[in-house]
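Next up: a single chain in structure tokens, the form predicted alone.
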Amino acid sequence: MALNSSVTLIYGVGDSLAKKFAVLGIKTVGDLINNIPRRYIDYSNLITISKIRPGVVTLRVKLSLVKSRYSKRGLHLTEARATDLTGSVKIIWFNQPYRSGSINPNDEYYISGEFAKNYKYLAITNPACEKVSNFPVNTARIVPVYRLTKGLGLAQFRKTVKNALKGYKIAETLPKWIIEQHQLISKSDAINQMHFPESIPKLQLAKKRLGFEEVFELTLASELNKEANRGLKAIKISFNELLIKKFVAELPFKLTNDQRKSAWQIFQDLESGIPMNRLLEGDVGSGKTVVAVLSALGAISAGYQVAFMAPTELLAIQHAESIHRMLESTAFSKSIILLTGSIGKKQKDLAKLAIASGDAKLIIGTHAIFQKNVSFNKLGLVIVDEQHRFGVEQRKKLQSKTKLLAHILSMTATPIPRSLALTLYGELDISLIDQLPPGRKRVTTKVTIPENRNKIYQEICKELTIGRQAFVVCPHIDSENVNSRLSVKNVFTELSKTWLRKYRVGLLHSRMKSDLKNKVMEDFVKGTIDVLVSTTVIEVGVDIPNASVMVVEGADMFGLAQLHQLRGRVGRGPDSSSCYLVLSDNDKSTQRLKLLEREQSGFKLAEYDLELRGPGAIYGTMQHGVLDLRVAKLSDFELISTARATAKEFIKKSENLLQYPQLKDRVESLRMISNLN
């Protein structure tokens, strides 16, 4: 078998089972053996029955008195007596009728499961059970737990992985000097220990090896892209000091030190003649847009065009309006054009002509900007707002519209801890705005229990009475298998009939058609909707200064970084604003969420999230997905630092990637899916 061989080549996998694995994205042998377990259950502590105590236990026993029956409630029960030399204990399986026919009283079995009180007596309920062997798969060891799908159980999954590991020889992927220098175990040992660890220390060694390799590959890909960048030529855009100073002096506010520093870094990049590939990272309301406008002004004044891409039409329109206000006093205010999919044909044709002729200097829009029939006259700078929302291919299409490479400035409002940013965006230069502009009001945040909802909605009604607006956010769309208070549809219906029946209430969620979603958001922006009941599809960056209250139902189901992003939808105007974080039930712990009551910095909250919940909480907000780390922990600064330094050493040594075929394939893949080079 090869890594790219179909899973059907694994012993025991037919077409039917292959289809179930395909649902999980597992189609090849490589997909299966690189599918890291979600977690582990430790069944390795083998004891005798005489030492049994409530909790997880593993026994080596013979099984007798096996019988099946139905309970009064209709459950099928299989009961047995497990015996060793020191005593016996009762075993019960629910709804597993095959058990009685599969047990041989003469064989020895490993039994692993929970020993606890069941109704009136102590028993082991629904344990894993398999014949004693040199390599148990489901018992008597630390066992892996995988993500499953309908018709595919854990026992079958583990057996298939075991057969795959027996049938495929795992080749080494890292140079020998790296393995020796950092005392790493082999790739083969690491993969085997990840799936079937012999002990916790050996599992840790496997995680160290695979985590190191993940960060090493990412860094190597980004460093090679950086190296390739240095060999490319880009437009040189000279710094127009007089114009920029005049513009800054006329702004109605004072730039923060972080804004000034970020703008200066960008101007230096534009003058370098090397393609800029910079990420401007700033918290909600930190003033990234004005830095982007300064960059655009520098490029336009040098005779170049600027494309400013936003992920949605609403955001593009808001950017066009706010940027036009900023540039109103300059000679370039009349050369700003909006290009989105929904504008009329005549307006669209005029816009395309202006772009092609060069009359349009600043083109603000959505994906419509990089369509084939849009030709730029002299594109010098591309600004991408919420850059993770655009695919690499989309950005490459835009980049291809110029002879010399245009400079790229990406922006994100999702605060990303530096360790995470360096790992995900290693090839980008990062500018950080960690200061809020003076005068930005603090949003009063309160964690509360469901019993207090009456008081919360009374407060909302007070705000609505004086003409303000509010958000109510829920974690689910439907109420199936969840508390009705957590369903956006249920909450919308309830509020429309009770507390908010006198007001105009809107509904927004991801299953609605795009046109309807846009219409609802536009109505909310215009003020024809008083309260928006929504899931987390509320656009990052949408500016509604009149919204002064945010309620998040089931707040304990969100990460701190995501809650901070939601909170950022209010407090954007002159009025005092509030954010109520309502727990999913009265007994939930508030300790983690209390951080939001006292902490306003998104960067600090993202660091807490990284420590408490791992990178998933931040990835969810970023909608990233592609570069997710499966093994490495981003809180392991030492491992990340070492792996990154080793990747740079690999390049310094002029190592030839052709000598390491699997490493080469992985690195080339990462180079393709990471940012533009």
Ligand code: ADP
The other form holds:
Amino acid sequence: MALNSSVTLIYGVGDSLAKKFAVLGIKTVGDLINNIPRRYIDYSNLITISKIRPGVVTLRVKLSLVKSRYSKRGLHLTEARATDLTGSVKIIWFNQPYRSGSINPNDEYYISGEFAKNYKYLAITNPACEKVSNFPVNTARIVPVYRLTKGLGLAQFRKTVKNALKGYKIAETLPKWIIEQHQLISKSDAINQMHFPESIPKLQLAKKRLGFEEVFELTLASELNKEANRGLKAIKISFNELLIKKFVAELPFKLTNDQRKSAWQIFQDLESGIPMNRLLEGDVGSGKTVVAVLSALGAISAGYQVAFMAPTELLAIQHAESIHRMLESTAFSKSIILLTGSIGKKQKDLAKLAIASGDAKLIIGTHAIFQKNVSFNKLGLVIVDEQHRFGVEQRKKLQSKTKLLAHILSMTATPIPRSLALTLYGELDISLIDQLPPGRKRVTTKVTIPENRNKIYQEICKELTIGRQAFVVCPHIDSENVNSRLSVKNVFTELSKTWLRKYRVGLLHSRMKSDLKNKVMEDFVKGTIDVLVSTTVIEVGVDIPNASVMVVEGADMFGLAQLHQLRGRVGRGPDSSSCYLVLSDNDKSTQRLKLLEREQSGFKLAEYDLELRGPGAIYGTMQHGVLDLRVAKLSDFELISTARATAKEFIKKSENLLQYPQLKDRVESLRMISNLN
Ligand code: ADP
Ligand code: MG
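What does the same protein look like in the form predicted in complex with adenosine-5'-diphosphate (ADP), given that the last one was the form predicted alone?
Complete assembly follows, chain above in first position.
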């Protein structure tokens, strides 16, 4: 059995079980043993029945069946009596009719579960139960809890992991000197303890080892990328002071200090002769576009072309319009073109010709810009808006189009706390716009319970009556298995029939055809729809100044940073605006969401998210899966900084990766993913 062997090689795994694992993305032995438990339940405290007290207990007992039958209401009930040398206790299983068949009065069992009052009697209800052995997996220890899928239960999952660990010998992946220097446990111990910890301290050692390795690998990948990047040659674009100063002076506003600083950092990169690989980070509305335009202007005036890529057509069109307005006074306003998937063939052909001849200087569009049949004349700078990862594939496509490398500037409104950025995007240089232009109105935010929906929607009607528009955001598309108030379809129907029946209400979610999606979005921009009921698909950065109010249903299902981004879609006009965060239930706690009422900084909110819910909360909407930290906690600064320092030491020592084949594979795949330029 090897790491990349199919799970079917594990004892007890047939095709049908393998299919269920595949649903979870687990296809190989390596996938399974590297799949980290979501949490643990501590069943390690074995006691005798005489010592039993309400709470979680583990017993070693013999079992005798008392009854197994269906109740009048269709509920199945299995009742058993558990006995040890010190006494006996009642066990009840609901809706597990198979239990009675698996109880043998001659065998000894471990029972783990909650001893509590059930109706009038104290009993252990729905406990885990397994025959006594020297390696129980469901009871009598700290047991792992994994993410499951339909038809794949915890007991079977654990048994399979146990068999995999038995059948596969885990090799060491880190250099010996690192293990010694940082007193890490071996990879094999760490993986074994991660799944079936002998104790909490041993689990912590396992987490330390695996977390260290994870950050070490990520850092190694990004440091190697950075190093490779430094060896590359890029177009040199010298700073055109005269032009830039003139342009800045003619802007209708004064640049903020952060905008100036970011632009200055970019100009330095463009001059350096090394490909720029910079992330411009700034809250929604902080004014990233003008910084991008300054950079573009620099490149264009030096004779180069600039590609400006937006994630959607609508955003590309909005950018093209506003950038055209900004550049109107310059000589370049005529050489801006728009290239998206849906423009007509004739127009597209013309655009391609202009790009190839070099007549087009600033090309604004979607992915269509980097299609095979588009060839640039002299591409100097690529600007990528709101799309975090300019993937390897795109890079390759781009690379083949130029001899000297183009510079890359990515922009994002996702507030990434510094610790996270350093770990996950170490190879990027980061420019931060941490202030909004002066005079911005804040979005008045209010956390509220569903009981108040009537009042809220009446408030919304007031706004609509005076010609404003509104967003309603829901966490789910369908209402299956969820409260109907959380489903965008249901809420759309509900609102159209009740509170908002006098208004034009539109529906938008990711499963609609893209034509229809575009149409709805356009109608909302044009104002032929008053209220847009949608999931979180409303694009980051879309500018609808007339939208002054937003309702988020089931707000507790979102991260703080995500809610902050959502509310950034209102309040872009001159009027004051508001955002209502409606909890999914009347009795949900408001504490976390209350932070949004007070705090207006996306970065602060992201830091809170990181503390409260981990990186997943910030990246809930971003697709970067592989780069997630699975074990290491970002709040664990010490672990992160030692692991990062060790990775740098590894490079400094000129260690040869070939000596560590598994590490090499892992780092190479990470390098592919995290490489931005
Ligand atoms: P984002 O960072 O979300 O992309 P934009 O670049 O779209 O933000 O800017 C939002 C609005 O702020 C635009 O209307 C822009 O003209 C305006 N703006 C940008 N910088 C400033 C500034 N320094 N002072 C005043 N308004 C500004
Ligand atoms: Mg923007």
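Keep in mind the model is a prediction, meaning the values are calculated, not measured. Residue numbers count along the first chain shown, from 1. Definition used throughout: the rigid core is the maximal C-alpha set that superposes within 1.5 Å between two forms.
Peer 1: Hey, does Phe94 budge by 2 Å or more at the Cα between these two forms once the core is superposed?
Peer 2: Yes, because once the rigid core is superposed, the C-alpha of Phe94 moves 2 Å or more between these two forms.
Peer 1: Answer yes if the Cα of Ile41 shifts by 2 angstroms or more between these two forms on a rigid-core superposition, and no otherwise.
Peer 2: It does not reach a 2 Å shift.
Peer 1: Core-aligned, does Lys652 move its Cα 2 Å or more between these two forms?
Peer 2: No, shifts by less than 2 Å.
Peer 1: After lining up the core, report the Cα displacement of Thr78 between these two forms in Å, one decimal place.
Peer 2: Looking at the C-alpha of Thr78 between these two forms, the offset is 2.4 Å.
Peer 1: Aligning on the rigid core, what is the distance the CA of Val66 moves between these two forms, in angstrom?
Peer 2: Comparing the two forms, Val66 shifts 4.9 Å at C-alpha.
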